[in-house]
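A single chain, nothing else alongside it, follows as structure tokens in the form predicted on its own.
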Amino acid sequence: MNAKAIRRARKSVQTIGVYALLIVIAVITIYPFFWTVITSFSGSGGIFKFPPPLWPTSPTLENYVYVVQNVPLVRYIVNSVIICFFGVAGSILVATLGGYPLAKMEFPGRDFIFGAILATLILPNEAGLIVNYITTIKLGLLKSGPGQYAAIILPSLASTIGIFLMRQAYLAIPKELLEAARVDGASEWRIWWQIMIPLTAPTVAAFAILQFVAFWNSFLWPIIVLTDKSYYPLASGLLDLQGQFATNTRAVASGTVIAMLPILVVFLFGQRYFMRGLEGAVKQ
């Protein structure tokens, strides 16, 4: 066997190994979702038995009917939509404005400020719970009904990942384009709105999807900060399915599937922009 054939065989073995590893990772990743869907349609039988079933036992829609009858689903979905709309819009505004000066303006301490922003990624999300809770109380957001939406949204508007993604996307835009706009008399606001935002639209879309998922899945913070359950988002509202002494696992699985559907739909329609946006940021 010559050297060329040996290299071809070695490359084939490597390719097979890579695909085998990817298949294993895919199975491990997909299985929890698959198990949840199977459990949501199961009417009887053990749900934790091994090996796990590949098809619902006594398939039924009773679990979904139970969720609809015992949880104010429409109210929780409306709350989630409101939180996602204002949360995503506010996060995009903060990230696009915050990333612009860090990428295209020269001022003392710029790199230090950017480094300090990135350093916050070291802290776990739970580290800010007490500070954010005290802040929402001081602002009086928990006293009024609609203000409770703001109590959920405001602490998450400044996203470190969003500022990082937008800064990296802005860096890919040639400085000559901005200098030409300034020579023509365009203000920084006009440059940001009419040049920077359109050219970084894929990154904005990718960040919007990330924030939509984050706000839609809001669970712990609404439970901590809200005193009125009628303002719970869907993820937190599914706690109504948990009894004091027992939990209807099949009903919880059904509610989880319902909560996951909007995320899957948004990602399926926006995955092209999502991949393009992240690719453009990583290349920097």
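Numbering follows the first chain given and starts at 1. Because the structure is a prediction, the values reported are computed rather than measured. C-alpha atoms forming the largest set that superposes within 1.5 Å between two forms make up the rigid core. First, how it differs from the form predicted in complex with its partner chain.
A displacement of less than 2 angstroms separates the C-alpha positions of Ser236 between the two forms, with the rigid core held in common. Superposition of the core reveals a Cα shift of less than 2 Å for Pro198 between the two forms.
Core-superposed comparison between the two forms: the C-alpha position of Thr60 differs by no less than 2 Å.
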Given for the second form:
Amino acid sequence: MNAKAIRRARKSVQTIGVYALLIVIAVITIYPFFWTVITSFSGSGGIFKFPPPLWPTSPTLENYVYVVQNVPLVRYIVNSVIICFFGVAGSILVATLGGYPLAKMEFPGRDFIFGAILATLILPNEAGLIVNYITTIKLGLLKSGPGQYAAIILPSLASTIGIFLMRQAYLAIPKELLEAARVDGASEWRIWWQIMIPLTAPTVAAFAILQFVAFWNSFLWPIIVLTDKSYYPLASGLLDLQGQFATNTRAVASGTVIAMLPILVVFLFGQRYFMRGLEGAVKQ
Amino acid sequence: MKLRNTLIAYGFLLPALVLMGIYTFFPIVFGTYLGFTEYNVITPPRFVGLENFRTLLGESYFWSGLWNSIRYILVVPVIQLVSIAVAMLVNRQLPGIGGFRTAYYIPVVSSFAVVGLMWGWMYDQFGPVNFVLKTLGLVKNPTNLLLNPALALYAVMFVTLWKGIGYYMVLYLAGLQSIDRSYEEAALIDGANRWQVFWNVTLPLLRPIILICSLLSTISAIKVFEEIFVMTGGGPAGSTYTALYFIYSKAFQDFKYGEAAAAGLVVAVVSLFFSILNFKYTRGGQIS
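Now show me the form predicted in complex with its partner chain, since the one above was the form predicted on its own.
Full assembly next; the chain just shown is listed first.
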């Protein structure tokens, strides 16, 4: 065997090793989801057994029917959709507006404001939850239906990451473009709306996905702040479901699958933007 | 003209400043003040000086919780090392590599509500984790890992690790891809082996990202709460009770907001201390 063949053989052994490792890690990250899906479709028999089943025992949809009939699941889903829609739209508006002067205008206090916004990423704020709870009560937000949604959304609307991402995106837009528009007498609002927003659309998309995931997944704040469970988003409702049907793992598993599905769809279709948004957050 | 410009700039910033003022900056100030008061939401806060801190000294649950939160920092070096290793593993051109990256990222986009429930099942007495441990001969009589006071905290830590790896992997991947290949190639030509290149070239160049990542994960380790809330509720026998759990139950179960805020201040100081330590150990993220 000549040297070239040896090198090629070594290379392919290495590639096989890499794939083996990649597959092992993938099994560890995916298996809990796989187990949950299987359980949600299982009709009967023990769920916990050695070895764990690789296919639903007597496959059925009845667990899904059961949760939909016994839990206000549809209501939770509607709540989640409302929270996500206004939460994502609102946080995009706040971030796209706020990032613009920080990137492209000169005014006293700019660097201080930007520094203060960034500092919130590191400054410990362990009592934040308590004070925000008090603020929510004092604002009287829990007295009406729309108010309850607002109570959930408002604290997360101004996103530091979002303002930072938008500022970075605006900075990349050439100065000449802006100056030409200003010379032509365009107002800052028009420049923002007609030049800045269209040119930063990919970043806006990335941030939108980031926020969608965050709003869809948040469960703790609604549980703390809401007294009326009928305004719970799906993730909070899921935990309530676990409390009620702790012994019916199959039913809880189907609720879990339903809670996971929209995230997976959005993430798989938008992951290119999503990853870029995440990377943009570290690259200065 | 200049004044007009300034007003317009602040007009753009207004929504962000108002919301952050109410929900981010005000809590820092008011939360600090609350720590020195007695408060029940209904009547105005009553200043009590250091009374809350004195009460805290006698609360054994607070100290064991704080100790568990500090122990939770053990996750940080593990999560960073594993994430760097995984990032290097997926930082190559191979068919299907994008699919693997996606698979590793799915836990990151899942809610802790979902993740906590799933891992509760994984750790069941006859669940998949015990099946693996038994097959490997590591346990003889399987028990639910979350009900074992000696193991529960580590079991929850593993879930934090499992959910976090994908996140830091993406950040490290971005870092690795921004490294100029010529540094590594030059070292290889000079006769360094792969390990030396990694240790002496790649790792120092990653230092700014290592700083960001370990800082973020240290801060969230001390604040660990969601996974514990969903999976163990602080049990069994207080073995997974953390500092934030103490704050949560003081405020929202005992309605002692002043004492909860005081506990929050102590945790904030501890958190700052570990952040500074982080800066020191990564040499402020400086490359050389």
